[in-house]
Amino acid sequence: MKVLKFGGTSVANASNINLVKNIVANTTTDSLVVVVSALGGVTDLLLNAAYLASRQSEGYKSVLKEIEDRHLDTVKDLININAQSKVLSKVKSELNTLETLLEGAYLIGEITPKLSDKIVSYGELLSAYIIGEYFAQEGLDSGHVDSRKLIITDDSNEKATVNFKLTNANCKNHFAASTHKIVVMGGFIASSEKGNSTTLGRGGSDYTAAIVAAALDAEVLEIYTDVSGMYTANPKLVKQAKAIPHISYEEAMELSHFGAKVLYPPTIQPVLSKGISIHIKNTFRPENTGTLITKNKNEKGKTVRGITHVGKMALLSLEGPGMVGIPGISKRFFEVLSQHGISVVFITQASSEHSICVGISEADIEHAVEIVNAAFEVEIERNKIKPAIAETGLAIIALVGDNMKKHQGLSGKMFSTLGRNNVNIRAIAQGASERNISAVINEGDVKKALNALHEEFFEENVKQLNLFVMGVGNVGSKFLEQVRQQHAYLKEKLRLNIRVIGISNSRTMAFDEGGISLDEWESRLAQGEKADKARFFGTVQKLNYRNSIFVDNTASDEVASTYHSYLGNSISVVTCNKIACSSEFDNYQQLKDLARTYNAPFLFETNVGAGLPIIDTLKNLIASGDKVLKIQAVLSGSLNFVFNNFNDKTTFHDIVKRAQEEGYTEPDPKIDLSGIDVMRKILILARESGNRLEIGDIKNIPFLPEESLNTDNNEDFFASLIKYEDRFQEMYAKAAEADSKLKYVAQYENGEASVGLQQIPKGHDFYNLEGSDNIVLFYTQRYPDQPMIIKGAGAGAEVTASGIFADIIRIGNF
């Protein structure tokens, strides 16, 4: 004996019902019970029709017409035309009765639970009859039974309690006498001892199947749905979720209770005591393994088996000094909720007894506050207890697994993962069985929380980083190309899965929740919406992805001013834009504080030396207890390029123009040649050394004529360079005469910093600095005489992009 149950999506239409028939026909067993739900969506239509009728709205008639059309069309699609008359007659007769019930609700202007159960039962009554007739027509040895004749409950409605003694006897008697190999019956519906229609609660078809399986000592209960088993997380929210091949009754019960909708929570209870296995399978992919639910055979070492959640929850809290040490407070609190039919799904209480907090459905919260305040009216008036506190817009998220018991560090791992992603935890609960660790969070954080936890516990430490890139010009485009080239390597070797979710330039922006293909990002951006920095941030915030990183490849003040918003929402920032870190010290410090407070890395290695590990090395020196005494550096790759290529056979104008065209300078080369860029860099190094310094504190000795410094555009600037060529040639000649080279040097010592052009003699560490290279000398307490030297390419789009990439990898390895 086997029992097979098919849900609403499995019997939604004639095509799906044909798939069900094939599964039934290919099931090997002596006898078979097939439990079916209403045609997909019909139960909701019935409830809607009942509601409209009770509100005396004529709209119920159009809903009834839709219900009628669904069933009649299904009959016409499934049943041969020669046999349709009998089936259509029966279906129309039942629909006429349904119409009478709805007319009654319309006339009296109300719907009682008893009438509601009667109306809603027609979904299963009709589907079971039609499917049973179809099976028989297709040559299966099939019969049909009205479930209300077998499943007996008490007189309550909408979620009646089963009388197992009568039900078990009915099932055994009926199937012992049955002459058919296959019996089709509707799930969800039952009847009271008085013969009134009752229901077992939404999702009750699973429960019906389990009741019958237990009554008949079936060898297995197979539940067919539209997914291939119970998953490690909701696959609609977590794309990487995978089916769990084998799980225990207790684990399945916990997962279903906390929102795994593939299984109705009470289903397990009837089969548990008899050890009947439950097999959850996919109607549309019956060849898939699915999930087998049995006694605990959890693989050794498997701790967390699934992550699930319940949405639309609220917290109800009762607190006050009058609760401490007073017996019976908890009893009264839970008793009043129970008396009014309010189900409690989450409980936590402080050890001081000062407060009790419970999680209930958001739909019940207003009523719960009212009745609790009434129950404790005296204590509230005497200020012994505060009025009940309600919090809405919440969800419960839970880790589930039999082997979580006594496994150290799971709770810490769970909460630290949520904390890293700025998921605020409102309440925590863990049962003595340690099979479930639950936390209450904001409903808007559910998707991020599920994905972050799934990544932590199930994805073999493959960490997903979600990038939002602002600026895709010279540096930005090279960066995207590097990410594209290294994607497979990073995933295989470093366990990092980097996705670019959003990109923007100054004109347009584009987003893709599944990740933008880096083979076609330019066309996606060209077709994007108008660029807007506020809406860009708003989209990043709304998507609320775990491990989100904002990447700024611009030189924009306006973009730099948005870092506070990103960091304050636990979104990491990686930037080559020096403006923020060289702004007012208080702003710089606030950004660093936000990064620490919200656990969002703020990395700007490329602010100094492009891809060279200058800032990282400095941080490590300071962190290890060393102290910087002096910094000497050539920090401008563009200026080094200019003065390495400028001589008496070239013009200063031509060399600067070449540097701009080859990407060594900023779009406005005056930023480099005026010394502003180098001032920012030495300022950042001084600050990272632990010193409070402002840009105005740095002495700048300009080499450009004042007229050049005062130009407003590049055209005038380059014209001024031509005008003063003799002055530049004179500078070169003096250096050559002294057997020296011109280098633009930055220095910090004893709280003072300066930048300016210097003649560097032979033998100095700076003398042989070629091309666009940078060099930094760190004199510290550990390196007082022979400095620590960092030297290499300090300018160019490729190396700057690689520095940004390196910062992102650092975040991935945090």
Ligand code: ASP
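By rigid core we mean the largest C-alpha set that fits within 1.5 Å across both forms. Quick caveat: nothing in here was measured; it's all calculated off a predicted structure. Numbering follows the first chain given and starts at 1. What changes on going to the form predicted in complex with aspartic acid:
- For Glu370, the Cα coordinates differ by under 2 angstroms between these two forms after the core has been superposed.
- Positional change of Ala214 between these two forms stays under 2 Å at the C-alpha, relative to the superposed core.
- Once both forms are fitted on their rigid core, the CA atom of Leu46 lies less than 2 Å apart between these two forms.
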Given for the second form:
Amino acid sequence: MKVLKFGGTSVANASNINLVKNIVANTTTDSLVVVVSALGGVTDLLLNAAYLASRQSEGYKSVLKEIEDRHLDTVKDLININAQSKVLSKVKSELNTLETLLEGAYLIGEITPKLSDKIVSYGELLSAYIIGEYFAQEGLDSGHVDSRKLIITDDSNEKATVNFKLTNANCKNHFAASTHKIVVMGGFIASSEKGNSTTLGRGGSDYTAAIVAAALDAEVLEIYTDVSGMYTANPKLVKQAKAIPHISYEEAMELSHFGAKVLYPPTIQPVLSKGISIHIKNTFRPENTGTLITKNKNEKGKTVRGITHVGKMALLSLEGPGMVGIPGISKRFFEVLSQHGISVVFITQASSEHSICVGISEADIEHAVEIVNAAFEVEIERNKIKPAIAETGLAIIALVGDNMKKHQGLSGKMFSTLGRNNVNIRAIAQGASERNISAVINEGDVKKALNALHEEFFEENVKQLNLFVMGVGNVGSKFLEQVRQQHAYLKEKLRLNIRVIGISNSRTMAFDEGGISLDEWESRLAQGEKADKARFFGTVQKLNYRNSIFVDNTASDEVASTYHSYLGNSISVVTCNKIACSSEFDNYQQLKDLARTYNAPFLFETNVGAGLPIIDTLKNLIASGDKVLKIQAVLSGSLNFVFNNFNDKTTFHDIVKRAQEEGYTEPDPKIDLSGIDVMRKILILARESGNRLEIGDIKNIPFLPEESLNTDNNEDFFASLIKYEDRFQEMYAKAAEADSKLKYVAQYENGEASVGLQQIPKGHDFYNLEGSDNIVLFYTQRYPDQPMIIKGAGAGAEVTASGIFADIIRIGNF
Ligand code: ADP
Ligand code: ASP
Ligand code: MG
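Rather than the form predicted alone that you just supplied, could I have the structure of the form predicted in complex with aspartic acid?
First the chain shown before, then all remaining chains and molecules of the complex.
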């Protein structure tokens, strides 16, 4: 004997019911009971119709119509035309009674729990009847029983208590006398001894199946649903969640109590006491193994088995000086809640006696405040206790596992993961069984918290990085291309899953919660909404993804001014934009402080030397206790190009023009030639070496004539270069005479920084610098005479993009 239960989605329509039939037909056993839910969504529709009727809203009629259509369509699709009229007339007659009940509620303008149970029972009554008829038509040896004849409860409604003595006897007698191999019955519904319809609570069909399985000593209880078992986390919220192959009764119970809806919590008890295993399987993928729930079936060594959450929670606290040392306060507090049927889901223990704080369902909170205030009226009047405080919009998240108690450090890991992801923890509790550690957090953080914890405990370090990319010009588009190419490699080798969730240029912006396909980002962006920096940030914040990274590939000061908001919300920032780090020292310092406080890296390796690891190397030197004595560097690819090509056979004007045309300078070449760009770079290196410097502190001895510097457009600028050609030739000749080359050098020593053109003699490290290469010499306490040298291509979109990429990987490995 086996008991199979099929949930709402599994029987939602004719084609799903056909899959159910195949599973039943292929089940090998001597006899079997098939417990079914109402057609998916019908219970909600029935409750909604009842509610509308009770509010005297005509709207109930259209809901009823939808219920009717669902059932009549299913019959027409399933039952052969010649047998349809019998089944249709039975279904219609039940629907007529349902209509009468709803009409009654509408006329009176009220609905009692008793009437509500009666109305809602039609869902399972109808589904079981239709499915039973269909099975018989398809040649299965199948009959049908009204569950209300078997499952007997007390007289309470909406979640009645089962009378096991009567129920077990009824089941035994009925099935002993049954002439069919297969019996179909509705879950969830029952009746009181007096014969009134009752129900077992939402999701209660699982429970019905367990009750029948225990009563009949079934060999197994198979629960078929729309997912392949009990997962490490709700698969609808955590994409990476996996089905747990084996789990103990206790773990399954804990997971379901804390929100794993796949199993209705009371289901375990009846089968546990008989030692009957539960097998959760997927109706739509019956070949999948699913989850087997048995005694002590914990896989060796596994500590955390699942992560769950319960939403719509509230905290209720009572506090005041009058609570200290007065016995019986908590007793009265809990008593009054229990007398009013309010269940306490969560208790936090405060170390002082000053306060009691409990987690209850949000639906109960108003009532709870009222009754607690009434119960402590006298103390509140005398100012010994403050009126009860309610906090709503909360959720509980819980880690569950039998072996958790044997391991230290799990809660530390849990809370540091949440902290790192900026999830505020309102309260903490560890179940006495130590099978569960739970925390109260804001409901809006649930998805992020579940995913972050799942990554930490189950994904063997496959870390998801969620990028929000602003600026898709030269550098930005190269960067996206590199991410696209490396995606598979990074996932496999570095266990990093990089997703681009949002992109923006100055015109439009686009988001995709599942990640934008990098094959089509251009068209997605083109079809995006109007760009807006504040709304871009708002969306990043609202999506609230773990490991969010804002990537700035622009040169905009407006974008740089948004970094505070990102870092202050634990969102990392990676940028090639030099503006923020070369702005006022206080601003730079504030960004670094925010990064530290909110655990969100702020990385800008590409601000100096594009992709060359200059800043990172400097950081490592300092972190390991070294001290910078002097920095000498050639940091401008553009100026290097100009002075490498300029000689007595060319003109300075032509070379600058060529540099501009070939993309080696900014569109306005004066930004490079005036030295401002190099000033920013040496400023950043000086700051990263631990010095408080402003841009105005940097000496800049310009080599351009005053007049060239004062031009305000490119035309005048180039004209002035022609005018002063002699002066440039003179500079060249002097250097050549001294067997030297001209290089634009940045220098930092003893707290002072300068930039300017220098004659570099043969033999010097800078002498042979080619093309647009950069070079940095770090003279430190550990490298006093022979400096540490970093040299290579220091400009260009490709290498800058790869530098940004490297920063992102650094965050991934953080
Ligand atoms: P049925 O109608 O078959 O009884 P339910 O909707 O009651 O199905 O339960 C299945 C759903 O439970 C899944 O679709 C999933 O969204 C949800 N769920 C929540 N937590 C878990 C979990 N840990 N494992 C599997 N499913 C879960
Ligand atoms: N149909 C009921 C509900 O939706 C019972 C169940 O499906 O388990 O709650
Ligand atoms: Mg269910």
